[in-house]
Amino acid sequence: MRVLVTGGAGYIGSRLVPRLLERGAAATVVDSLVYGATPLEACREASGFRLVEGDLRDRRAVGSLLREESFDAVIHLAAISNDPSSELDPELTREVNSEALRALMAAVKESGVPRFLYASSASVYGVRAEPEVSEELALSPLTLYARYKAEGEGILNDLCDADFCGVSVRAATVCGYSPRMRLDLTVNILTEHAVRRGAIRVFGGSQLRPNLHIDDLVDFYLLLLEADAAVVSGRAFNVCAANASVLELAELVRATVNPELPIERVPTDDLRSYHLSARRASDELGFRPRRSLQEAIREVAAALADGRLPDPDHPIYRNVEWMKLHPERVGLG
């Protein structure tokens, strides 16, 4: 299988690409390398690996790449990621997360690639009062990032037909270690506090968050590469291991890292909650996450302790900070 992974040098991609190669797939990564190529260093000598530095807004380059190789699937991870990053430059976010996405999906279908896996987001639901947030609910995105993710699903679904299978993945907040580490995600943030700061700081605490180990999300993408198109095409799937409040997550981190640590609660105006049901993926695809949140916490704590994250305060581990420091790399206006 020949797979094109956009954004493959990112947090999720740098865990996904090695797994593809281990399974014998050929993996071509196209990435703007805003955060560098180091996360894929271990893949460089692998058979079937290719790294292309490129910007998906360059339609000519995208078209050339699709003509050069005959892909069996595209896994689209590239985006201006999360709400705060998207708000830095709304025009850039529109160009990348909307215009480039629309052009890419059309070009992929036109080139004859039969399958497109799209990294959507659980944020497309907005804030819901329903006890079970499932795929049957209407979407109600509240932020620019979420709105473009929701629009992308509609674009993809309109392209689906007997020869083109498109699937949207609405993942929970991901956690765990990655070569392109992020310390701006809830469980990872709390773990960094526990390991390095002597206290776990929680803003609010009552907000619900759906959570997922990064390797379980990788497993789900691998499953979708081979899933029956008749079952998955034109559809979206929630992927989630556990819903918990931020305070509950902090308590779990404390119990895993050091039960003696204090938890400091700070008032916040941001009380947005998200929670997910992953029943569709379980019932229809037999997918159940296999890794606990404690495993993710232990992974991040170990990476902080053993030198894999030599300078945890470095802005490269936090998307917004890095983008502000290097606007020329991202294209910020």
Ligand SMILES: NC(=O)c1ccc[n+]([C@@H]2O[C@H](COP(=O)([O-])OP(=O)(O)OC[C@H]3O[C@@H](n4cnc5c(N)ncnc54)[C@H](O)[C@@H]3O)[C@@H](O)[C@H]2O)c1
Given for the second form:
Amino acid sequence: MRVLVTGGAGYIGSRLVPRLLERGAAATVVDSLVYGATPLEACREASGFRLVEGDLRDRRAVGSLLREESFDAVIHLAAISNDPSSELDPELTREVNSEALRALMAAVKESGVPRFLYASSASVYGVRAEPEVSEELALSPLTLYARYKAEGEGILNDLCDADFCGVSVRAATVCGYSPRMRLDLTVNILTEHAVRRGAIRVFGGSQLRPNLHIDDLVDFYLLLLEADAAVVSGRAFNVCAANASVLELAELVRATVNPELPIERVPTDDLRSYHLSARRASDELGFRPRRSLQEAIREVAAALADGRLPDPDHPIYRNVEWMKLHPERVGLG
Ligand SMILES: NC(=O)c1ccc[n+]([C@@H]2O[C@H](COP(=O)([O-])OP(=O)(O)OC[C@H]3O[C@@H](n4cnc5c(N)ncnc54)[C@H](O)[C@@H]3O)[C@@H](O)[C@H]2O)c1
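Starting from the form predicted alone above, please write out the structure of the form predicted in complex with the named molecule.
Following is the full complex, with the preceding chain placed first.
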């Protein structure tokens, strides 16, 4: 199997690509390398690996890549990938998360690639009163980031037919270690506080947040590469391991890292709160996450302790900080 992974040098991609290679797939990564290429260093010598530095907004480059190789699937991860970084430059976000996405999906279908897996997000649901947020609910995205994620699902669904299988992955917030580390994701942030700051700071606390170990999300993408198109095409799947309040997550981090630590609560206006149902993926695809959040916490704590994250205050671990410091890397106006 030959797979094109957009954004493959990112947090999720740099855990996914080695797993694809381990399974004997060929993996071509196209990435504008906003966070550099070192996260894929370990893949460089692997047979079947290819890294193409490129911006998805460059349609000609995308077109020639699709002509050069004959792919069996595309996994589309590249994006301005959270709420605050999407707000930095709405025009750039529109170019990457909407225009380039639309053009990519059309070009992929046109070139005869039969499968497209799209990194959507659970944020497409917005703030919900329903006790269980399942895929049947109408989408209600609240932020620019979430609106484009939802729009992308619609574009993909319209392209799906007997020869083109498109699937949207509505992932919970991911946690755990990656060679391209993000310390701006809830569980990872709380773990970094616990390990380094002598206290865990919680913004709000009662909001429910769905979470997922990074390797479980990778497992889900691998499963979708092989899943029956008749079952998955034109559809969205929630992926989630555990729903917990931010305060419960902080307590879990404390219990895992250091039970003596204080938890400091700070008021916030970010009250997004929802309980994500993972039943569709379980009932229809037999998918059940296998890792606990504690495993993710232990991994991040170990990486902070053993020098894999030598300077945890470095802005490269926080997307919005890095983009502000290096506007030229993302094309910020
Ligand atoms: N991390 C999460 O918790 C989470 C949850 C739900 C959905 N997602 C989605 O999964 C995808 C991957 O997330 P991540 O955490 O790995 O993000 P990330 O920011 O670590 O990775 C994004 C990658 O995309 C690349 N990129 C950005 N703009 C590009 C462009 N114009 N052309 C080519 N490459 C470009 C970056 O260089 C980076 O390597 C994103 O679409 C994100 O919205 C992430």
